[in-house]
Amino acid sequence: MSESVLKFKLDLPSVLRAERRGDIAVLWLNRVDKRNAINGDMLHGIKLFFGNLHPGIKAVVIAGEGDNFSAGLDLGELAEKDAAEGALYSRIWHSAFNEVQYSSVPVITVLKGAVVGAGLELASSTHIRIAERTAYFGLPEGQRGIFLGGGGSMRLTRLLGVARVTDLMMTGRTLSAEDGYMFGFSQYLVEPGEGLAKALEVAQRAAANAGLSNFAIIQALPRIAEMGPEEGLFTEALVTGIVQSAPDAKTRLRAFLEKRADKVNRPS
């Protein structure tokens, strides 16, 4: 196929669409009748792909087909729920993107147009996000009537802070690409039609890294982040000396030390 993509042999449902570009891996979501909202088989999907990573795999990139991420959950599959299946329905939520934030390798999310309720608690479970100037981020619970499901009360609330999270909950506010980028949940930020590219490239530099050292980000760092203090630095120590035993350590630190690796530089 052309641009060396190859399509997966997982057996995905048809709300999702994977492909591989080299050894990056693209997860598509595949519901742009729906603005890509998020329902149960696009769950079952998620847990499924993440589930089963080829070892030649080394980052994800996930992306909206059309011109949404995703519009949310599929406020259909909520409606007739009582409390107890509506909280076994979250923790299905919290299963599949545990998978997405605990991947084995980094993920890069494509964010554009609508990035609205669960589609922004999917996204927070990402580790990079690149955000085109057209997407917009949105917490309408509270004028649904319902609340958080997908991991956004822990997640969001602490890359936005609670008072933000509030905000948008309660007011229906929305926020722009730009204010995304500046409050810190997006990393990056470009024009409309460039996020695919961007990730792409971002994925591409993150694939380059050791892999142990990209496994001790992804597993570690969110970890020691709700540590105690002493629990932290101690949990840090261990880490750090496993990481730096590896052999690919080993030839990346020569390499470095002979001159032979590049030095960090100002931004351009």
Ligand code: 1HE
The other form holds:
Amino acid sequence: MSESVLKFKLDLPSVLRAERRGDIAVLWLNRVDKRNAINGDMLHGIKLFFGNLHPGIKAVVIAGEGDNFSAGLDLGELAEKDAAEGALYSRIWHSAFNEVQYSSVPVITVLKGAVVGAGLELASSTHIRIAERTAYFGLPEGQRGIFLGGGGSMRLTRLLGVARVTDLMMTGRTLSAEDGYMFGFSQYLVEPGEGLAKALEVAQRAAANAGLSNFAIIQALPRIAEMGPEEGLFTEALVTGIVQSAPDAKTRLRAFLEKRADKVNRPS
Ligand code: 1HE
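Moving on from the form predicted on its own, kindly provide the form predicted in complex with the named molecule as a structure.
Full assembly next; the chain just shown is listed first.
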């Protein structure tokens, strides 16, 4: 089934399942018996998937099979690692989650049940997060005697703030789906069971954008946000010049001016 989702005939590990719905790919974390804890196979599969997306795929939805998004890193795989092995393993997580963040297309996650540790780090590397009300967010690293290793120090602190990440890690407390939405971590909050439908709807909207606009949103925006103001504004000017010059932009602008394009909607 993964053939039509990937550019080449590559096999994903059994802990992942990919399906194609039109021009949207859905990547399922498929390890229900371990609450979708991310082991080495799943991590390599995620990297393989995002590095080899079929050009016909215009957006990706990541979801968890069962009642949870992910229970985080497979703790069994850290038990025997020394310091150097642990650091190198973390770099593999960085590389895999960078493939997600800097994907060729928008990535939307459906969050439900446990979204903890590396599960939260995976979610933070995606572009749009949709939380069902059953979702809860936690970083039990302090309790387990470990630390963030999947990019959370960079991404989660930017999304939730250093103070909240410190609190979650130090106390082991969890945030509710409502808290996560209020803090801006999830952009959408939906009823239990409604996450996938909402994610597919959001993915369709994103997929309908001009490809070069999505490229700039994914590749340029987070980098510009990290620059100093002068470099950032200059880079923004260069990126906007390139994006607006594309034939697709000209077609879309003309369609609006000739009253053939949708207007901006009021919030629903
Ligand atoms: C696991 C894992 C895991 C479950 N690694 N095996 N993450 C954590 O510290 C979260 C640990 N997990 C839990 O607290 C609970 O499992 C849950 C709250 C997520 C779900 O509870 P529940 O009652 O539905 O399931 P369960 O009975 O606890 O777990 C089912 C099985 O999954 C069980 O195995 P079994 O062989 O006894 O059936 C669990 O041992 C197994 N399991 N979670 C390994 N995480 C890149 S650095 C990031 C650092 C982190 O991610 S720290 C966070 C780690």
